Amino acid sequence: MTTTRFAPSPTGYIHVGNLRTALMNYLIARKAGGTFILRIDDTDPERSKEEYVDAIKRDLEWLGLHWDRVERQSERLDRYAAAADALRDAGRFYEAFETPVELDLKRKKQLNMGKPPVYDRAALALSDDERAALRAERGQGVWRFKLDHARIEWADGILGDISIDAASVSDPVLIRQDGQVLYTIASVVDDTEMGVTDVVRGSDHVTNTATQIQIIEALGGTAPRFAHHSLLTGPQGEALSKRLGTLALRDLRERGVEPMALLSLMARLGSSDPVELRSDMAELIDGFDIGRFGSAPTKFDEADLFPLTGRYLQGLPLSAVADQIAELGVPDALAEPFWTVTRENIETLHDLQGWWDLCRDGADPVIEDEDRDFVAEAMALLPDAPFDGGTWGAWTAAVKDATGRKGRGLFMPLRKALTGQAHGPDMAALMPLLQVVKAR
């Protein structure tokens, strides 16, 4: 069976990059009618928080991706430690404990001398009395896995065959001087244990991957199926990863992205295919391919996004929304044709505020100069609300008698006297709407 993980470490509320992780593994699990699991990485006890736990969960929900199970990585601290000591048994575990500054020292070398800052091993060489020596000066050193120096390769399903040269890379560090367990192996054991049988991540992790395909054949696992999806950069190209905290998922959500346009976008963006809003999960899940995504920097802009929110909601009907149209205070009466008519006109469900005040309140009207004696000789001929479905004709019609005024130089004067703007509803449509015209 396929199955699949998203892992995020409950540090911080996820983002549109931790998205484009989850929602690419969640689809290949849903298309293969396979398993989704949720898997908190939560072996860092300082940073990691209860509250981000509920928060990824709630961003989750919100999205519609539901997780089959739950898995928390703190729980299994005791497989981590058995899968040490089975590395330390096989020979590929050994203790180092070089400073921070040693190691610094020791790399600097390494590029004046035109060599790759590779770990050298040195700690290798300790005998058993300079490990207790230095045991005894510094503690506990880290731990680190011992990577036989071949090539590492694999059919990548986004970046193709990849091939890495093992003595390019680090001896890679996978327990703390504090004892805590890396992601390195934590995710080794879990996938193994779990049958993960697709892993999809960022391009940022390709060495990664190299050295965990390594610890997986050293624990006598089978590896995954890897892909790596391109990191996102902003609409100019530029880096996004310092922005990437602004683009929080409960931000976007707070300002009024719906699920799918978000979702559309993201199952989309950087792959072969055109973005197109779905209305529903089903229609992701049936046209996403793995396989049509690239390698290059995939260039995203949030503002894309409330263009695809403003059309999602044009498709609802009134009961779709019919809450948070009641919750402005829409008469009842009301609701039906105030949706009809501003649904049109809003990039968000926080649009409608704006409506229901002009609607309620009357606009601030907007006269240029040369349209004053017009406007106030238009205004006479207005007939008192409330108004119908025939009002702005038949006022229209009246202005146009009265003044010689047509086309665009009768109606905008008037459409900006009444709403305050130059653009929106139908006239016809919305004047029945109009309770309190300030222009008077």
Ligand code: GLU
Contents of the next structure:
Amino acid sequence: MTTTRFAPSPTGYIHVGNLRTALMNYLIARKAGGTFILRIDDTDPERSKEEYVDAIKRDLEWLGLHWDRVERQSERLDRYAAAADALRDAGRFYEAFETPVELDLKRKKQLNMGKPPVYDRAALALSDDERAALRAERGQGVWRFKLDHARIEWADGILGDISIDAASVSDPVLIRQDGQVLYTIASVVDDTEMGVTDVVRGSDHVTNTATQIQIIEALGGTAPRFAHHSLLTGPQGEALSKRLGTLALRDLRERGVEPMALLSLMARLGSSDPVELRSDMAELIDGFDIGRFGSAPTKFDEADLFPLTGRYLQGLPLSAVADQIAELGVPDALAEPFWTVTRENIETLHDLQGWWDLCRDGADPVIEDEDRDFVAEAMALLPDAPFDGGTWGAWTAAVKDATGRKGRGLFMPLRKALTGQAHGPDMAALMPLLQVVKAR
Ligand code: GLU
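What would you give as the form predicted together with this ligand, now that the form predicted on its own is on the page?
Below is the whole assembly, all chains and molecules, this chain first.
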């Protein structure tokens, strides 16, 4: 039975980078008819906030990424303590007392000598007396997992065959000096006990994966299938890390991005398949294949979300947006023609407000100097509102007869006089919605 999880730390709002992880895990589970767990990685009591847990749930619900159950690491601390005991009993866990400053010094020395900055395992050589003395002097140490210095290998779902020399990695700290259990072991215990079969996460976790595979084995578990997606960059390939804060899902929602536009983009970006706008989750699940993703950094341009949102909206029937249209104050009788006329001319539903303002109040006319007399003459020929579907045709024919203008020279000045813009909906369809014409 396929089981995946999305495991955010509730220390901030989730952004497009996190979404990639959530979505891939979600799609794998749904495609296989399996289970998708939302796991809240809240082992850090200082940085974890309930407000962020709520926000993460709201973001996922907005996108329709429904989870089958929620787990919280803060409620499973006894399980992690038991695993730590098991590692201790197996001789794979040791206490180390170096201060961060000492560790930093060691690293610098190693780098100066051209060596990789790997923890030198000095703590392993301590005698019982030395350890007791250090503990008396410095208090509790940190607990490190003793890696087996062999090659760690796995077939990565995205990166292919990976082989990492364990000797090139520091023995990971699993318990901090203050007793706080770290994610590295908590995650392994959860993945094993919850039967997680597939883990997709960012490629910044590759080294974690190597150490976690050994921890899983030391605890008698079986490693899940791992896949590491590439990190997102900006459109020019620049690092996105600093800007991710402004790419929070809640901000995109507020800016009017539609869930299916965002999901369609993220389900394909970085894969060898083109981005295709999907109309629902079933299509998204159907068209997803983790094997199509590559290891190269993935360029993300938030600007792509808006045309996709526009295209998604164009395909919607009135019933899907009727509430929003009613909220604008559009009379029921005009809702259908209003939607038909505007949906081709919006990127987000926020844009409807501008079109309704224009219909209700009239636009400030834009009239070029050379068109002044022409527009004045045309306006004198325009019948009074309300207009209907035939108004534009009949009016422009009359204006053409009176002025001799035709084509673009006829239509464009009239469009700009009535809408204040050079582009927009079909004028014949727009006229019946115009309640006021300011150009008179
Ligand atoms: N809480 C971890 C993170 O957000 C989870 C990583 C994982 O998928 O194991 O980076």
